[in-house]
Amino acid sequence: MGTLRNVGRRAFLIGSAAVAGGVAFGTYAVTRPLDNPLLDGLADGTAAITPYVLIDAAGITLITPRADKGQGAYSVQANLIAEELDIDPATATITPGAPGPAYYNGAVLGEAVPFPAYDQGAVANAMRDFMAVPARIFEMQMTGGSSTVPDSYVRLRMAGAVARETLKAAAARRTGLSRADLGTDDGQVILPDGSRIPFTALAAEAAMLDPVRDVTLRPARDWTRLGKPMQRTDMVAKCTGTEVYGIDTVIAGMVHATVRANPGIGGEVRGYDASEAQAMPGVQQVLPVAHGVAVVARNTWTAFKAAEAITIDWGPAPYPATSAEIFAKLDAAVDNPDAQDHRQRDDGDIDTVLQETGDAVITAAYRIPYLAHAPMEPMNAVVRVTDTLCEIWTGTQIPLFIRDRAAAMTGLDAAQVRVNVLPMGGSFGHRLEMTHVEQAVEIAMALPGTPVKLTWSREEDMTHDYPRPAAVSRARGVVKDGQVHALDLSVGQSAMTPAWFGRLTGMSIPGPDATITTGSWDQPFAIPHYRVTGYRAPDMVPVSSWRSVGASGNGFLHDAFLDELIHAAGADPLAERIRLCLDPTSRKTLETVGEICDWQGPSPAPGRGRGIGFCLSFGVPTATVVEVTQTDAGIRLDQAWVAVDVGEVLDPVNLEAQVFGGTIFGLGHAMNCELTYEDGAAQQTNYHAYEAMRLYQAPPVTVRALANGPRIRGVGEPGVPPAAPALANAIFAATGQRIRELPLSRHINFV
């Protein structure tokens, strides 16, 4: 389990290596203070108190630096603020600001720890607040791993707590009042004599104060917003079609641009006819970029078509040609000792038994598809490259990140490149890449001082797309006196984190990917002997962090395989889960569960089927329920039940959207999607042929949110990973047949 005595040592090396990093920068890396990037041109009489907080005679605007890809997150980072500064966020503008390291993100490298997350001991807490260090040092402002929340929960409290009592004290200083008589409503400070003084006629004063830093966070029995259902900040535009999104930014005078790539993910162009395009009227250049062919246009429509009219000789792919081909190196892997990558849980004496036992050992081999993201707004960027400034629009996840590799293209230091960070049309990881905006920073580097917009297809986006990366497994186990006793799991994939951050950074990572078994190694159950073991695969198709990352898949090869050790032990599926548990955060997610699902077996009726899925992913313990009906036609789901603790309830309506929508996310890529490869490119290459779930397939769903959990989570991803086995499971307790590859479609159809 979670001590250090059972972490492999490669495993290890991901801690300590982030220590000695932290080391070699030294102590002043880690705790100089971070630049306010809000003082950079700050107006005179405008109060830029914290990197969050900007104050002036016209009104108050709330920096919210995590990306909202339609999780709400702009909406809970304000109110975080607004809790504590006493403001109603509706009256604030609220924008993501200028990229900085300031906005640095301390929590989404925490689960990179070799520990699980039902492990908080001192040892293992102390790892995870460590990881902040390594994220200030090379400025990771980045939105991902559900951490938005865990990491502001505190950092924009203690923004607004500061710029509430910095007002004060300017109220204090023109009233000759003491700060401490002095009380806060509603953006105004409130006199003794009950007389009030707006936040923005003080503006001028509090820019002239050093922040008052000795503040106290309100306890929660005292908050007004949160733990409340609230007023999403973003609703009325995204539900009246007025939200302005990345791919609706107009610049004026620019161009549009869009790429054909090859679409064997890095191959070359061995040459190309555009002749019948450059004829074609609108259309004003064709260009070589990186792997493909660009086109400008006076639209983007012009541009798609042209990009079509284009014949292109593409060089090979730089990987398997074929699904059959990729699914056969990960077999390989996995069945191969020496591909080992770690293995982080190692409890009992698997090998023992598994000899002891013989051949009533239990076998099983699971796979799982490359899964592609596929956002409704596909990806698109505006960029300007002039000699000395480079400016960007795009809705993105990474900026520090785009900002140092634009810098890099156009020779220009990092402070003339200026990213701008707009909403976007979904994500699901998709926007923790950037290969679109250095397509259209270097066709905007053909241009000088044209602003160029480039636009994918919704082909070109599902083309090269990085996808979720494809899996295989290998399970053993045993069962003994009703009871599960043993459990060997081997899961094989190419590693994901590697491949992402060299993307990003040009820069290797040593050690181990703990992506390929996040999600089953780190379970809250007590099975006497377990093992879980990682084998790398070759890197092959480029893939990439997907919704709830490591445990998207791992999540079902783990439990899927649990449930039929169960079954085979002739026990509950819900109550041996609870025997085995030994986190109490996760039995009473699991109790509760059965309880607003009313649990009675996996066999309510002839024909009806119900199946548990359990998985604890980003510290976010997660049960799901689900119930189908075998009809003539297909499989029918009747309806769904979840239950999850996140340790603190910010928003009821939001969590349960979140929920609600990782499950259903969850069951329809279960249910029919894949990306499958020949000729070394996706074949599913528009969502015709991707198509997750109908909307009259989708069950009810019914959420209950816990709050029991030792630290606060964030609830973006946790609704996935067990959406798969459940559904699984389900159409074994309906059917009797037990389906180890997904999509399920492969092998049952539904109705």
The other form holds:
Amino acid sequence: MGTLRNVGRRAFLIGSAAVAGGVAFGTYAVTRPLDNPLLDGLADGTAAITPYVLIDAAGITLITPRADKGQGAYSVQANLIAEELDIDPATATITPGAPGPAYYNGAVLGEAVPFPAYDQGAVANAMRDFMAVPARIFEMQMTGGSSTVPDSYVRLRMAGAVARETLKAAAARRTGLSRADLGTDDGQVILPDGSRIPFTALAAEAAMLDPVRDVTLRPARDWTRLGKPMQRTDMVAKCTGTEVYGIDTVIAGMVHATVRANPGIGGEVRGYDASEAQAMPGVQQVLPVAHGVAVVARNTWTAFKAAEAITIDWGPAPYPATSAEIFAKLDAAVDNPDAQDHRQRDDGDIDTVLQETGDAVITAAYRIPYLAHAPMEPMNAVVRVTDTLCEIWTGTQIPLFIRDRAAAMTGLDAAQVRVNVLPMGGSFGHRLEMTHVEQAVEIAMALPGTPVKLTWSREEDMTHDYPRPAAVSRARGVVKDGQVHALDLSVGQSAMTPAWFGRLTGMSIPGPDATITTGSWDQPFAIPHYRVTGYRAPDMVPVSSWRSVGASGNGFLHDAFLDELIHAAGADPLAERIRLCLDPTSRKTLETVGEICDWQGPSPAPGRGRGIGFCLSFGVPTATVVEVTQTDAGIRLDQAWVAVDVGEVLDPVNLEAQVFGGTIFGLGHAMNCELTYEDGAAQQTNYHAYEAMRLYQAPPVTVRALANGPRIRGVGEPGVPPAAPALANAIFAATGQRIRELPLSRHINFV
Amino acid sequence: MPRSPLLVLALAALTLPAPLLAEGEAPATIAPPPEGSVTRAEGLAAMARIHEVTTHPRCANCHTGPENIPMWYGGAAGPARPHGMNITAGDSRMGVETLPCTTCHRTSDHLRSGLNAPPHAGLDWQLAPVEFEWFEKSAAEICAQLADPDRNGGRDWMGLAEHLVEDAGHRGFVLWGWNPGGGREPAPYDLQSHVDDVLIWGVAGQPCPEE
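Other form of same protein, the form predicted together with the partner chain, not the form predicted alone:
Okay, now the whole complex, with that chain kicking things off.
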């Protein structure tokens, strides 16, 4: 149980570093109104009432500062504003706007508090709310952690309401009527006599007023947009192929570049011979960049071909060169007291129980591989640097970190760096990194005034991805009287958060890294003797967050072993999870998945198996049932059912798409994907060797959304963690084969 | 060497598309050994090498059985499994009516086959006739098949050698098997050796190994 006694230090360090380490600054930064970035260069007759709504005579612009990686974030943000503003978002311009501190993410750090999500006590929730303070101080305009909806749910509706009431105030002033007598509808203020004044006609007057702040949000029963299927604002462009992604950016006069960096990430360049590349038609320049060599050419393909033609002498990678050495280091870390990172769950008396049980203790060792993010759109950025300005066009989840890094690299002030955030062809966490932007800035500094478009080849993208960490676990358990009595899980992994945050800020984070056990220590089960310990393996492949972050791997390590114990106890996998569940919301989720799949036990017919997987991640309990059939040629995935509880459903269609997609993503990676290392380099360089799931292998997925949880939550990630254990558990039910290593295709064929 | 040798090979293959054959040059010559000059043991040894070639992924992946499913295996494709994307070549063996093999597999005079790109060959892509099934067949089975005109296209051993050379002359699959590009492992030996082995086996009286 998470208590203050065993709180992870890191969670406090983020807060207390800000508060205790810089009280004056901190207090000032927290209480000072943040600048409204729309006020910079605002034209006459334009009103920027909040940082999210811009109205002028030509129309209404909604600012949706959380990045859209394909998950519908722009749409949901626009609809949150529109619900209170009384406009149809289809009539507005929707743009992420210029990045700014006002757009800090107040929810993303909430996951870092040392309380399990099912703990909704006052202390836990106060801590979650408090985490908005360091997020604001650190100017964390960031998209991630399934936080877009929880962060913007109140904030954007408030923005819409403030704008609406201020426009009404302007209309009241013009007409001499009372604001209370005015209404709004479809972008217009309605007067008592039924006549209407468009918002656009009131913009200039509204700009003269202090915003009306005493607004009340509409209750859900009065919603006209939220809670119903929305027309996603990006669908027409995406369905017609006209969406302009970062990689489609065209800036007049731009040149095209690519980079080949040491495939041993962080390794040096000892020397290179570019004579052949330089002689190729269309090649303009070959120049060194950090850890690699860049080619500037007349087009991207020429740059790619020239980069391949360079002979480069690479230094060794600054981490173990092979997968065998990497896993040996993980094995050496797990259960090694010197490598213990944290222990956030320690219920009952596990040591005594294990000792008393002796040889009857059930043990298992699991391992999971590194995984690449591998979005369809490889990393790219356009950068132009002059003496006074650095302009950047890229799809990113971290625009202010990019701004600050570019400022540091160029010597410009942060205000002289403009980051234009563009739609993204996927990310899965890859665009929480900025190595490619740093390279583009480096090249652009060598070509002052010239826009440089840097594009990574797929091979560069996969070998320079900071992957999801590989991990091993050692698990021990005891069953008694047909029930799970004890579970002791040790997870060995490299730390993700310090690696990532260090790359972004140059700051090191002391203390433990919760991601090593996220998704295992915080599960809502009342196992009498229950311990989860994280061990850290140092100096490994530099890693990053990957869709569902720590829970992506721990969901498998924890739940698959729990399934082993339930089987050993002779209990039903669903019934025993429900019996153990201590959280009503999670229990209802488990019960619901049982209802929608008509659960009749794990073996519905000979050769067929059903597995259940459960993980509470990002505050969303998610229960997945997968059904498989054993055929002569291998395992066939027949169906999947998923129940989730997000507290409040804003768009049922998009929710289903996110959970469906997360399930397929989780299943496909569990089936087929891994990054292995040889000579310090990832061996899988493209989709031919990293192919996830084929379309014909994809099972139908039935999604049932619940809204019993106490807080509204995001659902971009929670579908992922239970998918892998559900599949592995289904394979066990169908075949009796317990596979404790991912990808499952190492041990079994899929058809 | 930081990158795997396979990748270096693949990149070299991408950047250096060496000319395979000069214009008009014969891809291989047919020069059978004199009658009676080859022992049965030498014929069996030749068949063993022929078996290595025919069951190699570059050859066997398209010599599959009545399920009409091409296979993927070898190199980056990993262990044997059906061709991805749920492909079936249909009864025509050229792809089902709505999705012929040539949707992805290009017919081209240039045997260009980049890393991760579908192969090119000079003939329209299709599976070999079903009676030519080689996939995971033993040397005895393939030998019997090659010796049986009902299952080899009505050819004697000289006809088989001529078929190999003619197909290669069209930059067909035989030549592609030894020039697959893109980091794919080529079939063992080379075209001339394979033709010579067919001739040795033929002159030896087409001996077949025991099961």
